[in-house]
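Below sits a lone chain in structure tokens, taken as the form predicted alone.
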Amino acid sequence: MSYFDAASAAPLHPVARQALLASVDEGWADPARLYREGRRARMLLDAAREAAAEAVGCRPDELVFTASGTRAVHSGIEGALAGRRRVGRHLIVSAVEHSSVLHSAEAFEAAGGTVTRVPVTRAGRAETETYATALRPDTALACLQSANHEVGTVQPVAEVAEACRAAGVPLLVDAAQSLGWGPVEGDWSLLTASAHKWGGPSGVGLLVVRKGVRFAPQGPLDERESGRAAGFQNIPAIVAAAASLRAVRAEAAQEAGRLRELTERIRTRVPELVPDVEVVGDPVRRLPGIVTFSCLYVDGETVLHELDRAGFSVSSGSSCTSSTLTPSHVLKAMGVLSEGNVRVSLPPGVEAGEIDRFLSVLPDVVAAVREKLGAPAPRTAVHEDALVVDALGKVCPIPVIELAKVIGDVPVGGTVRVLADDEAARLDIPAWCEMRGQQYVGEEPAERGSAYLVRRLS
């Protein structure tokens, strides 16, 4: 089985396993106690904090360990907003942040705050100028991920941090995806990360608050972790997290170059091997191991199941999953195709032969799913000025499949009107037009759902 979902959780690094087992016998006691066992546990905790701080590029007393990366995000945002309550109640986030950031923003909004969601380019990049324009006198905090978890696009953190610093606004950086590859550049104010993203154990997060940043921890205060993370520390897991972070950093430069070659092979070969595919994300400013593409006329869940049967574990930001009928917020913000979405995120040590086997299997998998769903074949055009496609009650990718089947039945300049009530159609039909060289005219209200107008250009 080839595991290609390291962006969700990287396999436990051998160094993490060794450190975890070794510290189980030494780090079980309460590090706040003064007796021998407590002092031994405290020494392990302090050494782990120093190692993690060195990797982040901060002071040890600026870094605390939390129960998860999500908890670090929630605590960081809540504390920073509370610490600057007198300044104002305005929060800035990018439209492609991790759900933990967006959920925090929604909670802040529900409590009476205001939130600006900064749009991104089609490559998934937040522009510095857009962030700078969003800054206001009452802005309490801005948030920007270091790199996107779904498409791999690296964000301009240093430039945005400079704009925020000039406006006197702290910037919180979610560095979960990038910290294993190197420190986050720029004059940021707060940083969060999650150990299971770099091969550490799950259940360990990092929260860094720079000296001088106004911060007021929320909830009942605790004497542990500077009052910023309540509860007894999981010292063996923390030690393993810090040890694995140091280990992956030592390997990062060499492994990054190798993974870039492998992901570039996928980015180049998939559109050659599979027709009607859109590779998404910035082609240059990206993380080494992530490549994401979307296939027309297939649903992502079926593709994932078929690839799993073929021995490949991949993930998807597609709207078509059993748990949701809404498009990935990242793909939606980018304005790219969401149907048939596949994210390949390679773990360190993956072999080139596994990539070759994946590329040999993928075309047949996509072709079989398309055949099952009745993907379009060439049709002879008829002379009608407009056609109506009734796709009400049908989920993606069926509305786009039906559109593709009939677009050739109208003359150049003619219009197809697609009726659909699946939210994904609002994203996928314009994306299909972009890919196929047709004109998306717009959306109109309908008795049920919406009507999407497409004009044939070729």
The other form holds:
2 protein chains.
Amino acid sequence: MSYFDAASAAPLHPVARQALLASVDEGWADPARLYREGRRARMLLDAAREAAAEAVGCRPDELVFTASGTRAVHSGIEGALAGRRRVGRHLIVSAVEHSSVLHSAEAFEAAGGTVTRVPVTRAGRAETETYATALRPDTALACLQSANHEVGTVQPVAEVAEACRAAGVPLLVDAAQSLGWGPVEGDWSLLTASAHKWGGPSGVGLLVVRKGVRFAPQGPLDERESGRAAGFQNIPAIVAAAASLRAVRAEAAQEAGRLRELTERIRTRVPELVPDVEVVGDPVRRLPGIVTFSCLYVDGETVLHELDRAGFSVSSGSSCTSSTLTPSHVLKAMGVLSEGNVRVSLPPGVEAGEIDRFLSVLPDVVAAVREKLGAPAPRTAVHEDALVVDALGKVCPIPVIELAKVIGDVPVGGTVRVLADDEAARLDIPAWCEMRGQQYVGEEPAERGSAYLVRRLS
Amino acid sequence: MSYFDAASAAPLHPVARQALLASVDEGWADPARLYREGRRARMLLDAAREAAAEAVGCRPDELVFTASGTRAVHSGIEGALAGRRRVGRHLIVSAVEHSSVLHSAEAFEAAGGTVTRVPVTRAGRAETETYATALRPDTALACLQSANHEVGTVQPVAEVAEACRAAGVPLLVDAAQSLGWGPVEGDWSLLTASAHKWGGPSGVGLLVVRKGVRFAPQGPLDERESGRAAGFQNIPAIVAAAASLRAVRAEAAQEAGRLRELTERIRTRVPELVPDVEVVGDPVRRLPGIVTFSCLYVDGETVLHELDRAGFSVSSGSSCTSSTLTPSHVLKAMGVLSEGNVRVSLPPGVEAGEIDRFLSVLPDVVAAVREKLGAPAPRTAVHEDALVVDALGKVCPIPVIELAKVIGDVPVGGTVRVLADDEAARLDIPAWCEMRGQQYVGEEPAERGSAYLVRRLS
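Mind pulling up the form predicted together with another copy of the chain next to the form predicted alone we just looked at?
So here's everything in the complex, that chain up top.
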């Protein structure tokens, strides 16, 4: 069994497990109480806060523990926006933020705020120049992830922080994917993170608000955690979170090098082993453990299922999974293929042999799914007539499969129209053109769904 | 060491500990994922939800897990108020609710809502007739705790639920203190609870919303827990919470009888052993494990400190503790003495010998504090002149001590004026009068603070 979905949740680090067990018996009491059980709980909490602050690179009184990374993001964005309400009601986010950030932005819009979503490159990167142009005099807050959770692309946080600082706008960094690897560089103002991403337990998030940043906690008053995170603290989990952060940091440099080699192996070998694959995300400025690719002519759910049967746990940003009907907003913003998407995110300690086994299994898995769906074999026949492909009522990846089947029948320079009403087609047909060296002409409204025009170039 | 503060947080039940350890290795993955680690996590979560629902007496799909009892209360009240916004913007709470309920009410007021705080009897009980008169056509939500957290008084939830049902108003029951003892009776609409109150781990609350109750979750969208509790679920803690709820329920009947005897012993013996003590809370309709009393002429913090030195961990609703400057709102609403307040809340499994030891230590602890503060010894001297006691700038319990020192100097039928600017005096001087059989005449504004008029009756 190989678990390759560390970007969703990492298995508990042995140090976290040990710390959790030890503090379950020591840290259950109310840290606000004066008796010895309370004082002991308070000491554990204070020590954990100091350790976490040291790892983040902030003062202990700038850091509070929340009940999850999502909570940290929700409270951080709400509090920062409310603290700067007088400045204005404009929020900037990148288009590839985690859903907790994007949902906070939607809630802010519903309450009358304005949101700018900064576009990203095809590699998933929010370029500093692009980001900086979004800054306005009424911008209350800017948000940028330290690295993307789906494709691993590292964002230019320090540069964007500098641009924000120059404009007098606080920058909130969602560091969920990177904090285990190292502190976030640059002069950011707020930071959020989630312990179960670095091998800590579930139930612990971090919210850091730098001194001097205007911040007005929202929701009912609660005295705990400086009024920034309501509810009784989960001290055993907090202790485990802090201990494991320190532990993964101690192993980070060595483990990063090792995982980077393994993901590089996947980046290189997958396109060699599997035809019609696009590896997505920045090839260089990326997290050590994440590699993502999309396979033409297969659906994400079946690939996940087959890989699970073969002993590999991965995730997918495709629309064809039981939990979602639209493709990942990240892949959409990047303009890359979402069809047959597979994200491999390696937990620390994964062995090279597991990667080799994955690479030996993957080609057959993809080939089997393609065969089942009737994906095209390479063809060379050339015909003269323009063609219409009717893929109405058919869902991803069928429209692209149908397109691929007929492209060989179109003369070079000729056009094919694909009629489709599946949302994913809008993303996947242009992506297919890009991958296959054909020209995507554009989309036209049709009686049902849309018509996607593709010109054969070669 | 005797830990007598179970109403704040109970030590982890052995079953909770065992379940936590077992599920830490099984329940860390994302339950929304399709691979085996995710499916295993989902199975644990589903089973825990079913077990918790059975203990509550609701359907599994009516119950979500939150990150704390406080979160359950905040989200429950917000969601219910928003769901019935069209009906009106009136909220009812009892005056002795937990601070999470009262702070939610304050936030609602700040946002333009109207709140009625139902008064309680001297025993801390919100009588059904009194509660029912607060119901209005524009009442969106009513809240009532199942039992009070500071004095143990059980509230007439079933009767109030009936009155609410007749008025078409949903009732939210904060069952934090009672859920371990049994399900909440009556036809309530929403229910909240907190696992660490029944011996489960920190980091788990319950929010139950009955089918048919209009409910609109507030805050940014999040798909987990039916959209009612944002953030990655802490499944190992949830499993431990559900397992321990079942375990404490199995022991509840026997343990309730045992603890009731022990608290009854304290209720009876403390006034016999310590002079000038008021035992507060309903003597009959009360939780098995909680007993609360207030001691004249001592300050809460010193008593807590001395009891801690003697090996007893208790809490206090007095104003004289380092964490607060105003006396408990519960004691205030009851109109009882807050000075020298001690709450004993027994965890399951406490032994009778610990209670006997507590009763043997308490009189000396109180006497020593009184001696240090110069509390009055009984006096009989009677003088003729009216007296003014200047206790300005002095904090609880000094104003009452000064009053007690001079009352013997006032002729029967004569009056003494106590000048004080400590907030607690407003509560404690009338309470002292009630306890000592003297007449509290009233409060008058003074140049600084207030003047409290007391007439000597005996």
